[in-house]
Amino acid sequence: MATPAVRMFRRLEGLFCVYKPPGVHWKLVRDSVETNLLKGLNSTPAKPLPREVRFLTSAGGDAEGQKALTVSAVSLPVLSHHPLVTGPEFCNIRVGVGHRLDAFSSGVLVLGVGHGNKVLDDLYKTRVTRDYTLEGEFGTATDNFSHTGRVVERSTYDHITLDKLDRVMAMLQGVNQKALLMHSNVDMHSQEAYEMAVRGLLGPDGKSVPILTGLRCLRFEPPNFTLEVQCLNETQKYLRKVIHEIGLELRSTAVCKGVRRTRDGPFTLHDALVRHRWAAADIMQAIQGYHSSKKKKHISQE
């Protein structure tokens, strides 16, 4: 019969996401979640200790004052099964990480527990897009495309308008759309390609260069601006370079001040657990919520 800790672990198997704060390495986030899960599993009430019958002897006396041994049957707990003897029931637990975020980025980080790691691998290989918001600033160029890097150039930005920025982004989207079609490995003149495009399934076959599938400006207050990006096979360094290239196309310079992932496949910021909710109970609730949403989606498709 499964122990309470094992039954709890079975309810923890699956996918969930957390909000990774900026300035924290993803390994530290994963280790913190693992520690909290182990603490939650090992704090579940233990099963009652099994008992065994032992025959104990005790000295007694008779009416004539002579000593005699008496034997009595006593039920005692088996101390070899006590947690202080056996140690914690769970000593390690594997928490897998999906599409990673570098230390300076923040946002949705998908994790998997138990058989959720297999689902995580499948999700990693699928053509799911991810959404980001990028904070940029015109007028400066650095050696790593980030505002924390060494400044290598300064320039003016008074000539930049929202209309010019939109034209540059439209040009970038056109270039990336061609790259998307080139890496799709599908005949663009076929019915299959048309049906895949209609359903939004057109994408690179396997690993490819980073591809931007969507790009728009959310805020334009020179020198600061905010972009929303949808992409495939990206890295956060590549996204910072996009900001740099936009600055060059506008005959200026630009650096990236922040990268935040707002969606990774089916997971959004609404689903992400903030740091004070990285406890076993909250994670279990998030995993059950993900399972429920998958069932509802499957029923609606039928």
Given for the second form:
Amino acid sequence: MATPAVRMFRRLEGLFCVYKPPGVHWKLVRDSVETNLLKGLNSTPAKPLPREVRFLTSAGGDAEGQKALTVSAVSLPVLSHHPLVTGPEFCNIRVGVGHRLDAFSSGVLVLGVGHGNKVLDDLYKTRVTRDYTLEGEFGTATDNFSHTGRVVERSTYDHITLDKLDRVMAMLQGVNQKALLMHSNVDMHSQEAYEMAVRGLLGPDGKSVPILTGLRCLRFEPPNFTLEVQCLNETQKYLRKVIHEIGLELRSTAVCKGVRRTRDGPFTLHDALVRHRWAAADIMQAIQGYHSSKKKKHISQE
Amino acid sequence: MASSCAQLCVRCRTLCQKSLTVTRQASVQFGHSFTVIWTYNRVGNACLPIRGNHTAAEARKRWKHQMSSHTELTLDHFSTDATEEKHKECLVPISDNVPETQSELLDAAAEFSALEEISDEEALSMCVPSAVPPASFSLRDYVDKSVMLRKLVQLGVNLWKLEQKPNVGTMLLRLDFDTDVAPKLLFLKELGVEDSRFGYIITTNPYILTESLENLQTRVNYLKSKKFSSETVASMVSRAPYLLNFSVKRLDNRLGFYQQQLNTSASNTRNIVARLPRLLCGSLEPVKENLKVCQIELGFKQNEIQHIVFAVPKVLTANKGKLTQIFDFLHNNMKVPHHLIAKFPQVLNSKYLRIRERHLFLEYLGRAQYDPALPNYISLDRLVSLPDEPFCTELASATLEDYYLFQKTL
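Form predicted in complex with its partner chain structure, per the form predicted on its own context:
Time for the whole complex; same chain goes first.
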């Protein structure tokens, strides 16, 4: 028979996503989620203590003053099962983190609880694309490509127009498209490759260099601009470097002011839990939501 | 295989005990390699060698030798059986190579069957091993047996936390409730500590049970001589359980330190210490560091520091990295001058992420205005202390959903 805590834990197993604020390490996010889950699990009502029958001996004082042992049967709770003695039921939970976000960037971070970790692994074995929005600023270059780094160069940006930016991005996208074809292990002259390309399935299996599959300018107000990027196998540092290279291509310099992930595989910003909702109840709701959405998808596919 | 053989042998033995003159052979096939035949010969004292060229006596000697090398317990059982029931059992292994499985077989055979009847004398002579283990990693094994531990659990002491401290488990088990613990609890109760706090006090500081009563009394007397009222002492003890474990000299030292470092009057020091008694228990180095950080790194004046510490004593024990992070954001991003921060020291006690999210939201709405001289002034105190909903409606004039959506755009 499972205790309430175990039953609650079973309902907690699965995937969900949180919104990681910028400036916080992903480990801190994971740890605080784990602590909150433990708090929720261990605050469930404990099972009532089992009782056992004990024979208590008490010296019954007779009228004659004789010593006589009277044994009385009493039903007592077994204290060795008391929560103060056994300690909390759960001391650690396996909470796994999906594709990482470094401290500088923010956005959707997928977490798996319990046997959700296995699902998480399977999710990343398939080819998952991720969406990012990148904030850039023309005019400076820094050593770590972000605006917090040490400035190494300054430049003018008056000559940059949206047209020029679009041209550079189109060039970048072409290069990445070529890389995508190169890393997909299919012969380009075959029927198979054609069919995969028609269905949009061409792409690398497993590890590869970072590939941008889509690039778009959302906002252009020099010196600030915002890009939307879809990519595979990227790191946030690589994305910041992309901004830097766009700046160089435009005969200027640029730094990245923010990296924000808006989608990770099936998880979007809409599902993400903001910081104050990282409690066990909200997380459980999110996980149930994920399960039901998966079931719905399954049914509609059939 | 072995267990079934063992059962067979036990049955043999019980049968023999009932009928004296029965000679029974039980042959058991062990795989393909060998055969063992056990013979219980009970006719008189004569032991007949059945097969092979060993005599019975020799065989018995060899048998005993093997048995002693395997297990002494089974041997005991066999010998007592033999003497008590005045029967002579002769076990003759036939094959020369004695198999190893035989020892297992005999171990199992030595245990009585559950169906076997035993006499009252036998039942009395059996000694039941006590359930309490001589050594254990956990106090759990002793709770049901020890009066002391049971009473502690009833008081609300978290034994699970205590057993993780080194040597505390042994110390608790050696104590006696009536002579060691009860006087201290009564002492604390006389002091004015509430009953519900006993569990917390003993959980955090089990060593208070081993302090002597005179020591505790002198420390309380010292605190009272420093004009702490008796209610204050009680609340201090219940919030900082280690307080009474420190010597009078050390307490005096610390009180002097705070008065000197903060350069305040005795009553102010008393007030600060009464509100945060953990200051008297912890190390003084971090406190010194925090004061230096406030003075040099953050650039507060002496009287401003005094005011901050008097309003929020927790600043003294806060993490200095977090202090500077919050101050950096307040001063450099929100452009709040020093005197305003000193006026609302609660901001130094709040969370960095909370301040940042709220400030960015207000800035996005164009309401981030922290100068009291200008209209639409937002005080720092209200910025950090209000819960989310009043913050949105009163300060930001926005809905809660908008605020949460905004957090996802950071």
